[in-house]
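Take a look at this single chain, the form predicted on its own, given in structure tokens.
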Amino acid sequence: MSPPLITHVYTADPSAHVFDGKVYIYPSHDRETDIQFNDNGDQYDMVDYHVFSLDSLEAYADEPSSSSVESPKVTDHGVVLSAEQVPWVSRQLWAPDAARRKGRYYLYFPARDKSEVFRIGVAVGDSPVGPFVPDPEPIPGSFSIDPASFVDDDVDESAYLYFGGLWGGQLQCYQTGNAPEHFDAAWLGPKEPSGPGAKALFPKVAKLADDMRSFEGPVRDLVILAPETGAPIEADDHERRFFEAAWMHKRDGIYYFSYSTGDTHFLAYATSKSPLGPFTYGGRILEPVLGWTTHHSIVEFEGRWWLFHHDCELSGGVNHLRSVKVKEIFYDKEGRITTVKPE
């Protein structure tokens, strides 16, 4: 297992992207506190956003050893945002997202908002390391937590936003409709559908409207299905169902939705020719990790393919305090993703 990229400070959630031959990594940033583990996730109770930068991967290539990595040199550019620069945010700031398009930098986060329930902002810069300056107000219809931008760059450039966490992240108080209106706070707590004919809910996903801080029509439910069936996967297929961490990447013409399966603590992946779905389920990307939480992106970079994801080796198993990983994976000749190099 590769060391920390990061060990300063706390990090977490990493969303990677490449902007002009660099990497760079927009985490949640973990902090102490004494809040006591919850499905809620009071516990992890953070107020910031830092921007990392790397010019190299070379050394994690080929899945090394801990003993056998000297970590790349990471420049943190510092905090970018803040809870208190944002009007309508009253705590946790989450995991983040950001996006380059038409020149312009968008970082997307979530956060609860005065009456406790959680909406997605956006904050607007000229740099990938900001300075961002924040909407008053979060994007009109988003809800819940984890989004997740992506800029179709083969096809005029259409952007969408994935989102969606259950329990804590109160993705399953809208099970009557996608709308902040529809919230219902009596599926608040670590609660889903459940037993005979229970559907899995739902990662959610809009269009980006051209100035990428607004939705471009409704919001969409992501439908993920089960290859065995072709059936949306049942709430009760815990190994296989979406509960938070939604990403997206593309490669050749395929769309990948990656995703983390929650309290049974895999990160797994379904495939698609559009954007919006459905899904079919693929497989695992990455086993259970130290740490409750399992949270990623994948991004190419010079020619090789990196997940980013976090655990809590550094924290000595601490829920709360994690750190940013990274290794290589691999695509077999069907497209199927591989933690293993192929012959």
Ligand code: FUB
The other form holds:
Amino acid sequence: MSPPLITHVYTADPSAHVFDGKVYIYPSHDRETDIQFNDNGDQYDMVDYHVFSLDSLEAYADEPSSSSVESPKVTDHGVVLSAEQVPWVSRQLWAPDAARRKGRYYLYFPARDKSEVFRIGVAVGDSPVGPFVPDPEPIPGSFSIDPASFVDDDVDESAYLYFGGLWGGQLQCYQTGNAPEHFDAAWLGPKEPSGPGAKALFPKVAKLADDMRSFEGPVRDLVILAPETGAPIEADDHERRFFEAAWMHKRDGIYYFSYSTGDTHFLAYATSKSPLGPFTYGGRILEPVLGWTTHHSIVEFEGRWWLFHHDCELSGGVNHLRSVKVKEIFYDKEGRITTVKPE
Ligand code: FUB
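What would you give as the form predicted together with the named molecule, now that the form predicted on its own is on the page?
Time for the whole complex; same chain goes first.
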């Protein structure tokens, strides 16, 4: 597996985007803590975000153009947003993402509000590296974690926000409706449905309004079907059900929704002809890496496709001290993604 891209700070949950010929990475910024590991993820106690950029990925290509290609210099643009700037946040700045639309830049981030419920916020800037000014309230109607934005450049620049995460991410608390008022704390304990016939909980998607700071229309389920039955994936199918870490990319007119399976530690994907689904499970992108969590983004840069992800190699396996890596990925003639195995 490739070496960590960033070694002077711990970074995780990398959302990569290409803006004006450069690669920008919007990751979580992991930090040391004495908080004990638990299934709620309290040990992921992050308080700010940095943005990073680099000009080339050639050194990480499967077959670099020459054996003497040097690893690119990664520029750390410093802290672009911190928890203390956001009035509604109490703790845990988790996996962010960014979008550019009509010349402005939007940083989407999940955090716990003052009542310990995860919501999603947005901060706005005029440059890919900020500064980003946060809206004073979370995005109305948002809930849970791991926002991933997708601007459909081929279709009117329509923009969408995908989100959700089980267990500590609280997605299971919204089984009676896709809105904050449906939060049911009773589901913080059981963590997710299970048992014969129980359907997996779906990730969520909402169309972003023109202002990119609110939803246009309802939050919907993003349905993932099992290819062998055409029925929604079952809750007990932990090797394929959505857990967290949503990402969307489009290649050759096909929409690829990818995600982590959580407690089985795979990155998996599903495909559709529509950004709203339904999606059909397609396979695995990445086998388990060192560390409990796995999270990623997929982006095209200079005609090749790249998987950004994280593992805990740099910290020697400490689950909450992760670092970002990148690897070239490949598709077969039918558009299936070739699974990457950590070496
Ligand atoms: O970084 C905190 C959480 O860990 C993220 O929100 C999840 O996707 C997992 O990577």
